[in-house]
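One chain comes next, on its own, written as C-alpha cells: the form predicted alone.
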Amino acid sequence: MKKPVIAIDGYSSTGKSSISKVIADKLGLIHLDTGALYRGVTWFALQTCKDENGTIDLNQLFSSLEKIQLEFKNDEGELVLYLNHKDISKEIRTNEVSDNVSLVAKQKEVRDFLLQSQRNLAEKGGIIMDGRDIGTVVLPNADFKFFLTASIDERTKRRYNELLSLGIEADEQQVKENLIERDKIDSEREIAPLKQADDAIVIDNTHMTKRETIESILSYIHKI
C-alpha cells in the first residue's frame, strides 16, 4: 500500500516543521521542510547577490539560480540542509535570513526553481511536506491537507524562544514585527500566496501544546 502524501501549511511559528518531523517519524514518512529551501536560497543571495546598498539584487539572484544545489542529508535521523555541499542548517535561522526570506520567496523565478524539485520528491508518496502553499500549489492532490494557525502573541513567544535556544540574540518586539510583516507579504504576494486550501483541515493551536497538535493531526489520519 502506498504511503500517504501529507501537506501542512500555515503561518510562521505555528510549529509546522517540528510537528511534521514528529508525524513523519511516527508514520515512517520522509519530512521535507520547504521553508528551509527558501531560506537556503535567501542565505545564498545574502552571501553572493548584494548590491552596493547591501540589499539583495534580485536580478543577480535570478541569473545565479543554476549555481544553487540544495539537498537534504540524513544526519542520525535528522534531515540537514546543504547548499553546494555545505551544511547551512544554522545559518538559515538567523535574523538576517528571516528579514529577507519573504521577499525572496515571493519571486516567481525562485518559486518555479524550487517547485518541480518539491513535486519530484513527493511522487513516490510517503512524504510530509510543510510550507505556505503546499496544499494549494505544490501538492494540490495530497492525501491529507492541514492548515495551522495561532495568535500573533503566541507565535511571537515561540519564535523568540526558538531563537534564544539557538544562541541567537533577539528582541521580542522586533520578532513580533517581523512575523506581522512576513504574514502580510506571504498572504498578499501575487504568486502562490499563503492561504488555506478549500479542503484543508484547520487547526488553531494557540492554546494547544505541540503534543496535542500532533495528536489532533494523527486522529484525522487514523480515521481513514
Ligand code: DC
The other form holds:
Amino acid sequence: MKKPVIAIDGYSSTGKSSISKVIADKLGLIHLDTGALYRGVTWFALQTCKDENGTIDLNQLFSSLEKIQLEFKNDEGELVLYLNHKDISKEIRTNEVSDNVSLVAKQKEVRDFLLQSQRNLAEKGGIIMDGRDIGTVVLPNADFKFFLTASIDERTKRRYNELLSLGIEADEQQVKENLIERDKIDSEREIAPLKQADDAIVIDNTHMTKRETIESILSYIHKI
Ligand code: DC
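Follow the form predicted alone with the form predicted in complex with the named molecule, if you could.
What follows is the whole complex; the chain from before opens it.
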C-alpha cells in the first residue's frame, strides 16, 4: 500500500508537531515541522537583516533569501534543523524568534521561497507535515487533513511548560499575549492564512491528552 500524505494544521501550541512526530514514528512516515522553517528564516533575519532600530528590514531579507539553505538532519531519530550547516534547533524556539515569526511568515516572498521545497518533500508520499496552510495550500490533495484547536488558556499552559523544559525563561502572561497576537496575524494575513480546509477533520484537544489526540487521528487513518 502506498504510504499516505497527511496534513496537520491548526493553532499554535495545540501539539501539532509533537503529535505528528509520534504518528510519523508509528506509521513509518517522514515528519516535517514547517513552522520550524519559518522560524529558521526569522532567526536568519534577526542575525543578518536588522535595520538601525533593531527591527527586521524585510527588503534586505528578501534579497538575502537565496543565501539561506535550510535542511533537516536526522540526529538519533530527532530531526534537527540546520541553517547554512549550523544547528539552530534551540535558537528557533527563543522568544525573540516567536515574537517576529508571524511578521516574516506573512510575506509573500518568504512563503514562495518555502513553498516549493515543502511540496518537493511530499512528492514521494509517506509524509506528515504540520503547519498552518498545509491542507489548504501546500498539499491540497493530501490523503488526510486534520485541524487542531484548543482553548487559549490550555495552549498558554502548554507553551509555557515547553519553554521551561527547554530552559528558556518565560512569563505566562507574555506567552499568552504572544499566542493571541500570532493567531491574529496568522489568521488574518492575505496569503495562505491559518484556516481549516473544507475537507479537514477538526479536533479540539482542550480536554484531551496528547495520547488521546494521537489515538483519535490514528482511528481516522485506520478506518480506510
Ligand atoms: O508552528 P509554529 O508555532 O512553530 O509556527 C511558527 C510561525 O510560522 C507561526 O506563527 C505561523 C508560521 N507558519 C506558517 O505561516 N505556515 C506554516 N505552514 C507553518 C508556520
